[in-house]
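In structure tokens, the next block holds one chain alone, the form predicted alone.
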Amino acid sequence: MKKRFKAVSFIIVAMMFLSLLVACKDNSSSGGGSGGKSSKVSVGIVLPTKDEPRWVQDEQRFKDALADSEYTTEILFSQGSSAKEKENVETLLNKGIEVLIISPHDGEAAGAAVEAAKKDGVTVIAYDRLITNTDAVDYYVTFDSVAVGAAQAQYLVDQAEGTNVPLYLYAGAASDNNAFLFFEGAWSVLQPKIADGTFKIANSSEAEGLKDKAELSRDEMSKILGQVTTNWDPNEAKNKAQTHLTAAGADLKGNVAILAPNDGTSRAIADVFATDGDITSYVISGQDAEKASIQYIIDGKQSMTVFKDVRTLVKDAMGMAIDILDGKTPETTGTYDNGSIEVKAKQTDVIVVNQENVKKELIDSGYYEASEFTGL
């Protein structure tokens, strides 16, 4: 009886010892340090919203990018809320991520979230949108946002005929650093053509007051954006366009040029201008090559879009994350001043798409299928 009791006791003690070993192993792999490939989730990704097609496409491409890798990822959406964004980062930190890829809803508000990640030893990659006024950002993967704005503006310039062409300005959200970069690029191209009388600003007294100034400060741009921001919201863009056209006199109609910041707002603004009987024609910009806007371009309802091949951007971001997980130093091509530090960055080129090259750039390249459009 005593021998049996001793044997049972030995088994119980052995099981307890094994349990402790397993618990220690679990604890060592759940933190945000250099546990490497043992982490439950290797790469955490936070995207701003599921309400824009662009970010839904990114979600799938991020999943595909790690499909053949030993590393794992989890993707969460912030739905336009900085509080939700911070909560998402905390959720991912609790799952032991080693790399955080984040496209912030609000570049400055995201600082608190990434500072928590940095404190946990997690490498932070800002994706597409820069996180500002914090030193807790390690890398930035982006398209050349200044070049995007310049490309949009150059298209308007190239299509302009005569003088005093009414120019309607619209911009992204003032909470998004990219909106300033887009506008900076656009202004660098438009301002000389405003100053020489090619364009006449139709909907911003702040821009009109600065029309002779080639380079604008951040505060000056903020004042213009305060009048023409769409907040990346098509409904807000539609309402602003209706307000501006209602207030515009006959001299600000006819053949017009419209700087629209992205495809969603471009379609909304174009729909408003198309229904105004005093608008003879319009040339309007866009960006992101959203499927709906490609159909608009084919149909002649949107003039152009700046194609940012998200496949390349995702590949760059995930390649950078894998380099970090493998203990390598990621390749970068420049830096961006985020107001606190110079953030190392990798930039991806952009392509202007219109009716003439839409098939070549978006169908022949495999980005979209021809069957997804009519009248191609």
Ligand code: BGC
Second form
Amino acid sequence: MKKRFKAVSFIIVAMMFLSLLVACKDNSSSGGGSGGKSSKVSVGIVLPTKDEPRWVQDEQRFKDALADSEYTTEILFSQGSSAKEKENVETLLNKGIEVLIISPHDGEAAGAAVEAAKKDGVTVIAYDRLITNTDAVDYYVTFDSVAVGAAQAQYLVDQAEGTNVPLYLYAGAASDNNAFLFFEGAWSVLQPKIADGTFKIANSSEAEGLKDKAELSRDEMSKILGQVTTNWDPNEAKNKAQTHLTAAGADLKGNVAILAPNDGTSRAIADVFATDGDITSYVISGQDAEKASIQYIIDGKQSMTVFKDVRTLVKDAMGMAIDILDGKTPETTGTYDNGSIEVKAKQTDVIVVNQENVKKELIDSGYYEASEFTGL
Ligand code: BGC
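Starting from the form predicted alone, produce the coordinates for the form predicted together with ligand BGC.
Everything in the complex follows now, all chains and molecules, and the chain you saw is the first one.
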């Protein structure tokens, strides 16, 4: 089963959100606008958890984008539980939503929730994470997740010096389709560099066993993820990193490279490596441009992050939702196979950020305020 983006060849309408902004007037972001169309909620938004800054940021960016909208919306969090997620969807269905924007906690388990929404005639937009093995998904707005993993890996390759650099692999949660896309992208760049002796795998016998395969099946990736998953949990990441370093001999210490799947897990893993006296230096990846990781990058404690401009994803999702409410067909740029159907998708590019361009990409661009950081 391949869940990759297939691009189609028509021109992307890049400024969709401009027209959205013009069309928008009056709304409170969660709970509905005072002068809105009616008291019912038009668009329901369900996000996976408030425990990670990434998703709190999405909430804030939705609120910013909706500040002047005439459409009523409500944002609910599932707190890492598929049961809570289903309950959230039902709550929103009872409020009469016409469009559901949902980032699933577990891509497969969310099938039941979106099938209930479809039964109610609601249009379903998967947001950032694909919902798999169901035909009840109408659209998907996402970043180029394979490119995220490839960018993380390329950074490690570019910084690697000499041969036999110990490579520590970590991955996201197997319940999240993105974890596979990130790993697939990373593996495509790392595998040739493992094969040519630049890197030696430090912490996964499954990856070691597959090191001669340029392309891995989903089952093969599952085996590696089974050993090196963080479950998107910084504590799990920290525990795994400690276990790995305790088991590692001198040949797996020194100057090392670490594939960390996102910023939360990257900081946790970096903290463990930084306190091991036998680690001379480490290069570590991340993604999400979380504020705490931007500070880590400024301080030289995290090497890079992949900046995914959430404002664009929010624009795309709300632009689609408004098109649907207005009876128009949303623009898409390709499709993703979710194991059951080809889901029409709109995909956004990502930007690699390190110490050199952090100010330009994240401060000068207005994404964050300089005052939120020290030592810029
Ligand atoms: C998202 C990442 C996020 C991770 C953990 C992924 O699906 O794409 O941005 O860091 O989930 O929440």
